[in-house]
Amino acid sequence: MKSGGYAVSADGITKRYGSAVAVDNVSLNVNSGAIYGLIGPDGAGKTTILRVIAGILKPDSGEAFVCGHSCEREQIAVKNSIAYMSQKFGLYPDMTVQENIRLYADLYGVEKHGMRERIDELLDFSYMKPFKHRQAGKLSGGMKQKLQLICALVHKPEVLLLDEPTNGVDPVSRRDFWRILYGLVADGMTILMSTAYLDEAERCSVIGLMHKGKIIAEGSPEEVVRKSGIQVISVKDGGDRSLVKKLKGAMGGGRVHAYGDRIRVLTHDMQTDTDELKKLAPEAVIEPDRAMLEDIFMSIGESADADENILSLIAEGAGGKSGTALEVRGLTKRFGDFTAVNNISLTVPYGEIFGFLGPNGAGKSTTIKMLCGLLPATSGEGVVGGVDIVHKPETIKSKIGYMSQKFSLYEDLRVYENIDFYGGIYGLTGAELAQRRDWSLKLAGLEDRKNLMTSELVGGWRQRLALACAILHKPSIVFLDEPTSGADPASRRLFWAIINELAASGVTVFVSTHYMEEAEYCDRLALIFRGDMIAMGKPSELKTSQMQDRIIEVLVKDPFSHMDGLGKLDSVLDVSLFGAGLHVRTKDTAETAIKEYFAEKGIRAEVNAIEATMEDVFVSMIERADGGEK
């Protein structure tokens, strides 16, 4: 059996775990110098495919090849040809950036001669050179991701395998990470990756959409969208949260979903559904929208009935109130001479979804821990749920729900044991605990899996279980610290539907997120940078009053190759990848200059001034606060 000259190929790969089929007769081919993206729901088989190709797992049948070498029979040759960055790539937090890289260079057998030059080259390439003497444990999330990539690349592999490499990384760091990936591809490297960010999947040369262990669609992102036949209608409702539920009831829950500042409706009959929507939402702006990979992704999901049943449980589980949920003044936290949170003041009422945004290391988690009574403030004062956070932090814990970035679940306990453990912490016993346990299992969709070890759960189930444990005692305030990090789009949408139901029941939801379209779902947002709060307001306010720059969208083939050229034009402040195209940030329109740039080269491109997205606002404000540095 031959690899056919491809950089990576898989022929009929099947992998079972007991009676469960993780990968079912999958074949794929990746050309040299391409980026191939694996997308699909949690548990679809993406990680298993990558682990088979990396030579970590042995398939039950079929064979994989890297650069013509069998992943099963020529493991040493494959190891020398690849770099594999898994979701749990190991960095040593007590070692410096440079020491971590040298360790991996030794593990890969990199020759001492030229090693220093290679490390310096990678540090320059990733903008990490100023941090080479910093301990890895003291890096931000985005810097850690870049360090992991450097460690994987230190031996000059031909093929790079990436398993959801940008999970938990802020938009600024994600843009930088993709700049690095495109630079690698320009030098001839081949990349096979999985991702939960479907805007990233739109940047791949080819994608494979996986479902239940099979690849059910393959081709360029544009081809997959076109062949699906799906069309989309956009409904801009001005923030009427109840309209989503109304449209779902009238048109079917699986076709309707909130996305950023609008509602998207999937259709196969544009005119008929447009007429129906105008009757249902006469005040809304209704117009055709561009179909995206996320729409295709959602179309392969199961019936929405189960999700609607889950949402019906929320009112039963909510403990909402009215009035002021939390109020803090001058909240500050220092660790030695480092100020993690600086003089933050805010007031949040009950029933509000309050979004907390900021880059990795900005102080979001530290602030949330102080509000939850888990970390003492250095100075400042505040009240959460009527309890003084300075003098009675222990009392706060009974008033709130808290879901941390790590979900706070015990993997060596069974599903129901985690629920009982948290029920005990919150003082639930006997019949009350039994009733709330049953409620939690229904909310998490785990009634038939309650005896599973928690470590066996895929991401979406684990996140819902963590949320159920956090609101087991019907708290009136819920803190969610990046709750959907790494979740697939279906899980994220359901999670946010649950958040909306909680808020409608009078529960305050204080949430941090790195998904900028999720920030649009919040009633108000605060943006924190290096411990300082630099902006606060409704999403619409931030996109108008706070956004000083203009955004030009450019849709063109091979967008990365034009970033440097466009960046040299007068008035252009920044050029960044955005989905399958580019967003050009400028002080004036610069639209004419951009069109002339492509016309002179004889290249076809769509160039239009657009309203800034929350990601554009986020990046612009962070760079402005950082003095224009990148």
Contents of the next structure:
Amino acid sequence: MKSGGYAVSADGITKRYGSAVAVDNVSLNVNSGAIYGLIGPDGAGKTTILRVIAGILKPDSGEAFVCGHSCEREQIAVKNSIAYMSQKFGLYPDMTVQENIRLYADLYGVEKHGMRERIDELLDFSYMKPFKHRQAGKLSGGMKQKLQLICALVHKPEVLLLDEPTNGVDPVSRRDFWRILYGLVADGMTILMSTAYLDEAERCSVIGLMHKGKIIAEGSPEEVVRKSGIQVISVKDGGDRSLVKKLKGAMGGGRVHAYGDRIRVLTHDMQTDTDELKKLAPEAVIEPDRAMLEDIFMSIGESADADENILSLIAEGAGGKSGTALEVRGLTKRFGDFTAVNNISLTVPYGEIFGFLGPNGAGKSTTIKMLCGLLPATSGEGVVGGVDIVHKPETIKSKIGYMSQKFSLYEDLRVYENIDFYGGIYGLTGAELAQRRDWSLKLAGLEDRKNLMTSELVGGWRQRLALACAILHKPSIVFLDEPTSGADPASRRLFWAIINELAASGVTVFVSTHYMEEAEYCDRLALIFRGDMIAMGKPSELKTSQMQDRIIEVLVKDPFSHMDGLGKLDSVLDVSLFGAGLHVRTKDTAETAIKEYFAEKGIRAEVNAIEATMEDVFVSMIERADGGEK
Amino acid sequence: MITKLKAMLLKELKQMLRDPKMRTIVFVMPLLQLLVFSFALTMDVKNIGIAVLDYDNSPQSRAITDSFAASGYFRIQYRVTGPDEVKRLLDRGDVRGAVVFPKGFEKDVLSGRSASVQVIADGTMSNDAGIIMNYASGVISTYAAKNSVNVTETVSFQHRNLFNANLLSKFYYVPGLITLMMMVSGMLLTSIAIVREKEIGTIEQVMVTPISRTEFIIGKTVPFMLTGLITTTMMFVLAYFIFGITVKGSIFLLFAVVVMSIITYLGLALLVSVSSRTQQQALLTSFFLMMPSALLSGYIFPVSNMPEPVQYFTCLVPMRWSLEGIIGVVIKGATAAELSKQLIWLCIHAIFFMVFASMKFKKTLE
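Coords for the form predicted together with the partner chain, given the form predicted on its own:
Once more the chain from above appears, this time first in line as the rest of the complex follows.
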């Protein structure tokens, strides 16, 4: 047997699209019962590999095997032992949850006998039972993904192939999704997945870091970090946003990155760089930090150097002001008897980055659409950019920029044609239009590709082009609805640098996001849950004064197996997966109890009380709001 | 206003004309269909079996019979001796027409009086009947001209043709077909124009721009208006070269009718587009609108033969007015004054649908 006993094995896979090499002689092996994570920038070839292994794409050379069967020659055997979940939502939106699962069960020829039990088991396991009669199209983003997973699991596959399964899914739902994945692995399933979330990658037993069609590093997450030799110095700036730029200028943009509330500096020479940083930022707290996958990822990015050029463009292209940008009171939106947004009031000055956080379907997009004049509010009043949103929604539109959650430029137009079109409908002509066109192309990094069809753009480029088109007319208020969803970490970082620059020039930026570290970049945050604004404040306030629970971090091998045990301890409110470890949320200190728990079992574990992260705050507040309702 | 409109127009034209498949659908399909339908309806009639009833049995009558046989269009299948036989053959479908020479035919011809031949056609196949009549008339007049005699054909149809007095001829149905194609291509293409953007999601980004409803609607209409005009012109040119159909009336008037018809169809299609949620819905809706339009327009069944309430109802069918207008100008050479009723109705339709569509289009997402 060529596959050597591995559950999945790929041998020298190469795949070209025209002259572009998508995957270049890649070999990988996945042990039975392991979670293998493929990570890497957009367009690195992750999806192509998954498709080859799923047997739906023929490689130019090389061969893939699943459970010893060739993916090319023994398709039937392979299809029976795998489940593949693509990035697209592949279920029937007008059929109920149960009907969708039944359909898949029938398609896979699952025996009628025992089918109902299997479906019930899956519904129970995924906490989807209460929703089984709901139409799939009406589920929230996280639940749709879970339903896809259930449908993929109905024929009891041995190998699960997942292509960015948690894209655009909120942290609470992602935790839930991972709880299911860990459960499956505990039952012996093998998982090969790609992900854009590096905290998820930390949970994999093996990761493959892909870059330009090759796997450039492979091993357990710790190994990959260790082998890279990269060390990290963390700089806590205390809210000084200009520090990142200063450090980038002094130490080279490629190794200085903002992450959450800190700046991370990648280094190979800890001592020298620490000394230099102390000189550059005497006020800041500077300390060595554990290198994470995120840091490794950033070290391979190339976009970092382009940063500065792009950022210098922003100031000249922004239309900032001072004073109050937006003030709304009692904004409410009802669809029939469903209240999507309930009584939201906000006052936001020019130059502020205001973030909306909340699970899928909480009402973030609806709120943003009302503020843009896209959706009329059911009740409430307000002023955006000095214009009444109830009576003059059309006038608002020339003052704001808006980027919708879904990419909404014309894919059948060339890049520059999209810019010209939006320039035209914003009333730009002649020299002004030409100047703004050049500006947009530079901002999007597409100067050499302006004749490309927009449909050919990938990931970060699309998002930057969309942003450029949204701010062509120099609006002083910009609304970005999940602008970085699904983009790779490097693109997201660049995108946020642009947002920062916009705000610095006096533009108010409203942004919604699912990435908790991005929430830290906002000046203020509103947490929205089921249409209500359940918290608002600076990120630091939310993490301290508004956070009532304490967080204890547990780093242990096989964290999933301890979740139930820890959850039963007194004073433990909740145990959740966090990166490669666990976060235990407690009322008061449960550190000793947790340490005793592991000591009793003779398991080595690191247990530390830590400052709550944004994700902990998010989950804690949502659960409190949820509990309050019951 | 002009900048925004221009941007919108350019974008629409680029999107429409970039895709080679789309170009084919826009420009080639209507012409191809016109050709195929027209040929299918006209040229397919050869070797029509006919019966000859010759009461005169004279050299002249035999000579004309020979001309029929020699024309290539007709095949003399039966020579019969009485009208009952003609009826029986027609009823059984053994022949599709008959030629009857009355007694004293030659005498009339030779004496220079007007002589007449009776041509009977099976009216069940209305197209064939029309063609038979045309060919027969051609054969007879050629014969008459060649021999400088005076012969006219009296046309007479079998009793079964009574339900279809409105016999089609190419002079009628080619312009009619053009009217139909104008509606089909205009409506199908335009009905997906707005809903397509809704479905892909691009409309959301456009809605947050200061473009006005009117600009958006005009931007969506004018490109289709242009392509509609181009294809219609091409179809008339084709009709001239292939079928020899000339416009008897004023070209200007013809284009006035065409433009108003296209605006009406586009308005109707935009209304469909605005009211639909998916492209599928829009396409199906326009299909279900076009079917009755074609049937009630008078193209296939004459409006005057319909029950009175239905006749009133057909006033609401835009194709009725564009058909009557186009036929009027092209075949009858009617003037604007003569077509005032059609023009006024078209005008009402055009304004109603356009205004209604732009009122229904909201720049919000509900």
